[in-house]
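To begin, one chain is listed below as structure tokens, in the form predicted on its own.
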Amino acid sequence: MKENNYDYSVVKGFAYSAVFWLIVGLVVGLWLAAEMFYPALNLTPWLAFGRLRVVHTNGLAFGFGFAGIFACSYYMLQRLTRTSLAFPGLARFHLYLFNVAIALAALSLFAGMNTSKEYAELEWPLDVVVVIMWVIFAVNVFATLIKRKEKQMYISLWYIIAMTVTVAVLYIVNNLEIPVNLFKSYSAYAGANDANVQWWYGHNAVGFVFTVPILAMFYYFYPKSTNLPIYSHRLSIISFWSLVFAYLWTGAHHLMLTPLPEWIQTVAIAFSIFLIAPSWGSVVNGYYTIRGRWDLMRTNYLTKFFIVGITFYGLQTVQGPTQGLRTLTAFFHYTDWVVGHVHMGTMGWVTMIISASLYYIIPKISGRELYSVRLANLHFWLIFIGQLVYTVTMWIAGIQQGAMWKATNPDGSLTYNFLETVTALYPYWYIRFVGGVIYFVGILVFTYNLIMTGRSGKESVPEPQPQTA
């Protein structure tokens, strides 16, 4: 079919969406950090930790997450199926809705409406409206997928359809409520209940918003940016079934030692140990890629950004599954290194595989090579270098923390009361803003890299199908 028959404009839209709010989360997460060492940054109510908190987690999680997803979702789409959109008039609509609704949703919560729910902090009204963009996008993702013209089916488009079909399950589920007016309601569940769907919820969550749309992204554009095929369509696929059975049982990790069931904890525990092979198949197969071809980190500079994602991922599924063994997380938990636990997953797996996948994607659909390599491998090393400050640091804090909490006297009484644990961290969080203004930076340079790039008036440059076994 001919190139100008695929519809770019709505990704092309959702693309430097994803680059607005993923300024705008970043200078929210770095008004939270300064407010850690300097408090008085606390100038209003709107401007409170515990408000901006959410905003800085839904911004990014789901208008930066959300909209990379989408630019790459309906850019694969075309590439895989050999076709066109279903519906680029919906598709287009849903670009509009989306970004209304990220609008919304951070104006609701710095005004303080908020469920309480991590991940689900929206009130029911938006969460009505989220519903409604998630079918426009399944039904645009499924009809296009009907109406292919390619009959093998890449494993990119199978995380695309355990992304849509689970994401749609988990936020209906949790997000039962009880509407007591506009503003305000109330979870349809209680007590152990409201606490196991919300981290069924809020797990998986990570596991198919932060793992699934990624993976996706990553088997297609890591293979089309080396000009290599993966190592193993076999594996891949192994890996997928694999992940997306054990991921659905995991969720209780989050709940260790508290009163939800034993039985139910376990189970949690062991799938979640399990999980740690489908991932390093992943691992294994991007590494196995580029075998024989080590060179490609230092000629291709896409390269660097998909081995580091990829790696940083296998470090986050082995940190993750051990930190839920109940002596670990009786040490662990609620301290800041489940902070850098976080940010390494979303800084240094998701944001640098969505990078990559948007250097790709402009350029192709701009007509023109991307503006400024020097650029890109500088983008690198700031948002790499920045990460690994931001994360260390938050790891050395929470075990100094977690020890000065579980210290004891000869009497048994607590060696340190909660102020001195606090005052502690001080230095540690001073170290955590300048890693997150070095990686700001990198995002800054980033931004215009694309901007750049983008100028050209020319919608799509021929490209090659892409080898599906």
Given for the second form:
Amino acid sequence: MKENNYDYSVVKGFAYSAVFWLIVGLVVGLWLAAEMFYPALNLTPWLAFGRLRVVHTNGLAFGFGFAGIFACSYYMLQRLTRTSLAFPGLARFHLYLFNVAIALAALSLFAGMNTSKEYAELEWPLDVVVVIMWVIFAVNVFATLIKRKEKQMYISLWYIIAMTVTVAVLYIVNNLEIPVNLFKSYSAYAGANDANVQWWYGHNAVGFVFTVPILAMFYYFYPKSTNLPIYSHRLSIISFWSLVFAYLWTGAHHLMLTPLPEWIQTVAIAFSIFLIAPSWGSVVNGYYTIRGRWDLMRTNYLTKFFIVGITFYGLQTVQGPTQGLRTLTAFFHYTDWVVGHVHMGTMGWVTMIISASLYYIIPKISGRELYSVRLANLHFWLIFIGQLVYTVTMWIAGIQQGAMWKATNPDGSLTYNFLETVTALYPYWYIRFVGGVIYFVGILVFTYNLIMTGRSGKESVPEPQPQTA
Amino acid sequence: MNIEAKPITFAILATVVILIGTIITLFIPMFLPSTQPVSDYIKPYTAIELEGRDIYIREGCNNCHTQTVRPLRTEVIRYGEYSKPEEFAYDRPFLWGSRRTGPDLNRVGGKYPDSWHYKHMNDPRSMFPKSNMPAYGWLAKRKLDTSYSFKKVSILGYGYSEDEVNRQIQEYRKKVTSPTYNAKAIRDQITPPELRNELTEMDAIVAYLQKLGRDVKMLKKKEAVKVAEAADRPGALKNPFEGKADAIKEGKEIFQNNCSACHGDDGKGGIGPDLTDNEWKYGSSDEAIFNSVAKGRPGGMPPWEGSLGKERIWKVIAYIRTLGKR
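Moving on from the form predicted on its own, please list the structure of the form predicted together with the partner chain.
To see the whole picture, the full complex is given below, headed by that same chain.
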């Protein structure tokens, strides 16, 4: 069978963009981690924690996360439909627009143009750019799906479709705002309603950016890398529909014990607990796929990334709903525990899977072998250990701070004033910084390995049989 | 029907599925009174407070400070009355936050005098050496831009006329530039001479911080007056720890952790009055001093009974008594 003239230039462009924004976002993250215990680093207004944290979250979620997602989506879309992109020129425009938009986003956030709504901080002109960019992406997704040569759509394509429609709804609804001028706007919603809209968005950004497209990658690149078929198609159907149904009900678990009407909080936590089932549907599918072939963990370097990634996904999806329960949220919310939770998901699951997917893609599209499997293994262990040091430290810090906030003397007065509960955390913040550095070194190894693969990797032997997907 | 072979049908079905939870938990509540209660006692921000709020947003203060006190015992002791939905009727966007690297601010209004905020915002470590808050002294070096103030309050529907907005701006400028302003010393110290007669961004953010929770506190105060009138007056209180060395030592530590930011390391005063001069504004008896500490006093002394408890307040007083004797 003839190769379908797949357009890989845009895949490659997004892959390297992802790595670039990953490094930028992590440097900012390290700076922030150091500011926590060394406030003199708040050197200028644009380096102050309040502005910088937003650059970190947006840079990594949108710069790194979306670039990785676009790279893998454009790749999977072509392979799984066995056709080239419907509009390759549009996709290339998407690539340029994306990088310009992320750069402008970073600059505007440094400048303090910021709506304050988490992960939706960009001011309205950039929101308009994001929406245009998303439409460009969606047009290519659906046009390519329509002209596909493979009748059945594989699981990964379902997840890409779900992401495409849901992110559009989320982004537009949460970013409705009334402009004051080019640089300032006010939310269309007030008070409790605004909070409800924001965390419906915030949590589903986790769902449809950090979960759904990452599962698309997992379901495609994991069987591809191991040469094993996914364990159960039926399980993936059930998981998919129950996941996309339940996610949208759960946002208010970020708002437990706030002035939001109590029934919304209760419904949110009920659906959050339910969400464990579909999440673990994918975890089980991942584990059962490799049953009897656990030796691949040793012999196939990519397997580790996928299995450890899906394991952290499993842990994440149990920890999340649990910490939302009223009793536990009363203790843990607003502490570093939640910071640890988020970073397990992003460092342990999202980055693991995106790294592995890019390790799979880059050699494939450049026709070269991976530059160094040893470096890939080193990268794996560094980001694995760095992430564990980071998250476990933050959990302990969260437990300590939660307990200190709650502690009372026999006469009912508070044992600690607020500052004492902050200074008690300094030791944890040093360790967290070290964890971050280890992780960052791992990412540098990853970057070097990818660049060297594209540049000087050995030419790979052409595959003997045609790819079916 | 094999929807896995029909991308458009699949996309439509997925959209319907995600909209169910969205409609029930998001769109329907938007039209329910419970998410948008309005109460007479909650007043909208003035033009200056709103400018301060916009600076709070610009600097991303919400990344470290929450603005919701949860209905939990220790949280109410630490911060005050728990937050009610009607308090946020004028908040676009809401600023409840998600992480308390710094304390909650929903009840900070009126807790400290303006001078506390100028000093703290300018250099947090001058008051709390181990604090990790960034310094925001540069806000005092920037003139407040009020050119959009009227447009802003109009968009937000606060109902002020343009004259009213200008009056608010001029009135607040008069207040902070007046020679009798109670934060004059520190304000002059951190504001460059050419801006001392103007409104700065620092003035606006202090105004905003002082608004947070103020309306709720006013309501509580009205209720409290009634209760206090009815309550019995106990016999004169005596400090059980007077002159006890252990208690004085502990009192000193408590003082350094909680009081010295305003009253100075040695009690010689700063934002709060000098405690070593044997001059007592509200009486020098144990009971009078206890009441000042426990219940707070107007003009910036916060009430400490909830967070410190009686015993530790008496220990601090035992320590303070040693200061005057030197």
